[in-house]
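Coming up is one lone chain in structure tokens, specifically the form predicted alone.
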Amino acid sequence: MPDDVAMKRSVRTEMPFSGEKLDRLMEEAGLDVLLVTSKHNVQYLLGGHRAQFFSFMDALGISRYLPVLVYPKGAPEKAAYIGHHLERYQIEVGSFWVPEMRAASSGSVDAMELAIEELRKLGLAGGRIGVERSFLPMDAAEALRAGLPQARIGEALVVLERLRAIKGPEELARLREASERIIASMLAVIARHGPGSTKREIAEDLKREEASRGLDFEYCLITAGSSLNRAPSEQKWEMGEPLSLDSGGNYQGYIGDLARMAVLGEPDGELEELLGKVEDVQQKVFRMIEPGRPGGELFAAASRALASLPEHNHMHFMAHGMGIISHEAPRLPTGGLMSYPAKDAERPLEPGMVLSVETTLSHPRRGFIKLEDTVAVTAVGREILGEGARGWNRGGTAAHP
């Protein structure tokens, strides 16, 4: 079969979504037909595909790889995807709902144009478009707008982004898959290294030690010693050190995201103190998750608690939601470092909903001393995901590599 013509396909029958909620998310947002570009939403939808040669990077020759699933409100039964050519070996072994499956794209230029086919295919030229914009590449977005001058362009993110906010059970056994399996590599990393190991050896290692255990490594921010740089380096962790490690890892689609301490030999009582301090903020704020609540309300306890402390200004609070990406819906933060519009401040907490907890300490002595865990929000409460090695864990009481 010639890589560009479609490919039909009506393999599987049931979406890996709630159609009838994607219907409903459009109108709400006012539209007919959605353009989805991004990878992850892409992934979603079609159920866990992920283009295999395009896993890491998008660019190719002198554009980009640029997936497009065309979904019309109402009719998933007139749905398309436009993928690569080198798409098509998948698409070939595949099992997918979306019956037009068409592996015949370069750029990302082209694949929007065979996308404008399809829209008039379906009567949509002047329709309500909802895109991705953050993840619409300029020339696509300009040759979607020449094409069809009469459509008008909405956003489509919040859209996507609520119909991924409760997760199945499927969904949830991945992320305590790889919250357990970050845990597991932490410990094994841990009790390897000694005196004189360096963060950027330390990092590796911990990269490695995901992959052994099927996760795809995506990052380690890492400090050691009173030092609050976080990036890998040659400085070395020595005796009497706290040694911080904060790492995502991917686990079939969604990621893990946790940082636990670590120290070399016996904490003293100050750590001992301080680390207490953090899990205190973080045990409040569990207490508060549960169906119907606010989500905004975790932020507000986790200000009480730490006007309490005096190093209140040195600390850090941020809870977000987790998933196929990290920091996802529910949006709850107020400021920070991640600072976006808290569109779920003040919507209900349901079942299915995972959040990222996490407490900060950058303590200008002691360091830089963290606690992140996942929490699902369950039908009468949470659970955590990957609860364990939650206090000091100690360094090199395995042999040094």
The other form holds:
Protein chains: 2
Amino acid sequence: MPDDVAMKRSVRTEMPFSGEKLDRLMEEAGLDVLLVTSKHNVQYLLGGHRAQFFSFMDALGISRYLPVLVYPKGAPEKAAYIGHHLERYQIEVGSFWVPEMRAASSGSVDAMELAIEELRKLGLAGGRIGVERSFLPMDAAEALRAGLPQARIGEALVVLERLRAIKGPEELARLREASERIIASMLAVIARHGPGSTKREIAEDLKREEASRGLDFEYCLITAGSSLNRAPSEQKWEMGEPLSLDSGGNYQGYIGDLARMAVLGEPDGELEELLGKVEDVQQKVFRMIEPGRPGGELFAAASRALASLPEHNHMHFMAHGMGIISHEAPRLPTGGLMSYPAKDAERPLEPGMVLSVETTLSHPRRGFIKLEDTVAVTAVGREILGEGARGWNRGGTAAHP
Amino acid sequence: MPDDVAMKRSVRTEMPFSGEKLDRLMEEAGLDVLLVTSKHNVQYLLGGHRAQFFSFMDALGISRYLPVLVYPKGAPEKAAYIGHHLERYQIEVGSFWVPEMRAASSGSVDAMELAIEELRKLGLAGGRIGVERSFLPMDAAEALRAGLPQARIGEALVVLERLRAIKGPEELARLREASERIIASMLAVIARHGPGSTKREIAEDLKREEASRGLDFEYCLITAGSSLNRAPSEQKWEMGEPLSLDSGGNYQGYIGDLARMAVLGEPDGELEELLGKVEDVQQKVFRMIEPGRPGGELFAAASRALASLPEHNHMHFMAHGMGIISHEAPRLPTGGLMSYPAKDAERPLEPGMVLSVETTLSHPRRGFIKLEDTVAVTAVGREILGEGARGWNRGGTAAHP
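Next block, the form predicted together with a further copy of the same chain, ref. the form predicted alone:
Below, the chain from earlier opens the complete complex, with every other chain and molecule after it.
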């Protein structure tokens, strides 16, 4: 295979995001051009493109995979993408809005050198360049500084995160699908495990089940009995014990992330009551999710609900935006995050925002009890994605695998 | 969950690598301490540990996952691991040789700041620090330079790669298992697809099949008919056509990477002959794999074999080390790699090295014909991992899914 395959292309598809919004965010951040180098943001900006050879791993040879999307403010017709030479097949059969799609790099430094060429062609060698500082490796960053000593380098993270905060109908459909498939996977796995299955066996089975349903499995946090340890292990699930599953799985680049409970046998009254309290907090928060309401009010409401419970010292509430990554904008915890400029907690929720809402009870005697849900803000209120299976799901009702 | 959980541990398990060899490699490279930050090298050095929450993705919130293993030369009893706070559950139930396992970071910069504290405790604030320059993000690299302005920063890649080049029995067992499961997955998928299945359907089915067999699917390059495009697409596999599958899947951190051929119906004489030529090159090279032989001789032998074939202009041979990542040491192409110090092509092969051997025929009329195999160097010769299914495997012999 040749080392450098450049493909000039006409603009063939619509941009999957608002160029106007991106340009405005770049203007506010004082950036002339973006160098996007994370797989998740490249995927977002290129309408779902993800180099399949590097979807799971980045390392290759003596370097690594580094995609670079060059986006000059206000000039999408001059955007360029530098992919790895193994991406050539996907580029050949795909459709892209970026006029210059190149499958040309073999590592991080040569990818950056090709991007520098693009910046020079754009007359931006002394420009204000937004990079993803957590997703630009040191060697490529040094190549950038050495190649363009006049450039000023800024942070692109907030620009890209805010661009992604409002999801469109296709994104919502993927998130709904991801959530529903996670729930269905959990129910299938819970049904076929009975007394004596280990947490590792159950987690491995969930991984396979999610894959069989077309998800890229991400993780499974799992507890059994009174233990609060959430790692897969040789601990067995025994009769009468609760089991918590908290799993992330990715559907076409969008994350489903939900937590549900199960029990072997019938739940006793205390278990019913405890899960009922967790569910009550979730429902109180759900009802507040609507466009126009400041996101921080969700935390205030949850705090009030938790304060009234005798278990409040063992309970924890969290709500955060999610979508392509598992914690993204809007950022709702009212304390705020160091050096994060946006005050999302004070801003109104908007239709298309998607929130993960989670209430956790780490009970010292009965174990870990948690519900986590994904909620989309709609034009008039909310839609709960993957709403089912909120109570005590019974284990072992199907044949053991 | 608390933001900082530090766990002091006694040394509980054996180091899964030779500390003596690592120390020698560090001495040769002029390094006092390593800061290992890639998931694959952390996994290797910690005996298989991989943070499950971050196995598929790195992004979280406004930063990213960054594990840091601090290894001071000659003093494994002073090594420390800085993990993300979500790793605490895995650390609690696991066994590790590193005395200080911390589940303490939430992003890349605070992880590096914790590592800097360790370096100061070690008295290495002005030391020679080996980092993985392709796997250290810019923000953490800047924190390192700012925090330890006296330190000299060098490259750890070659040290770590050479440490990994000889595989032990457990590693070979995993590579064997990975290879055999890839072959079994391919055969199952080939059998249940007939005329009209698209390349995308077949690739998706292989992904699910590999997952159902306990592999982390990595990629599937696929061609059908006379096309040389290797991306999954809507192209249909039709009667009489060849199909090539080249797939990577990961078993417990070790990669299987093999390529096999299939056909719908019976292969004609020309197809038989062409695959025979590819197989002949593979076998000629296999026979040369033995301890003591300089790896570059494989290329010389393959070149001679190819030169005698009328299709040589369309053929390509490659051999490279593999294991945790798909191209690693030994590095055999005789041209050598820029800035790579080791001359592996001139060095003798050693027992425990594992090679990927691939012969490709990009036939202008009959399409893409390839075999790729994984071969371990043994004490007396070679072992081919996942050797089966080398001929024209017949499609559609089982019921369509």
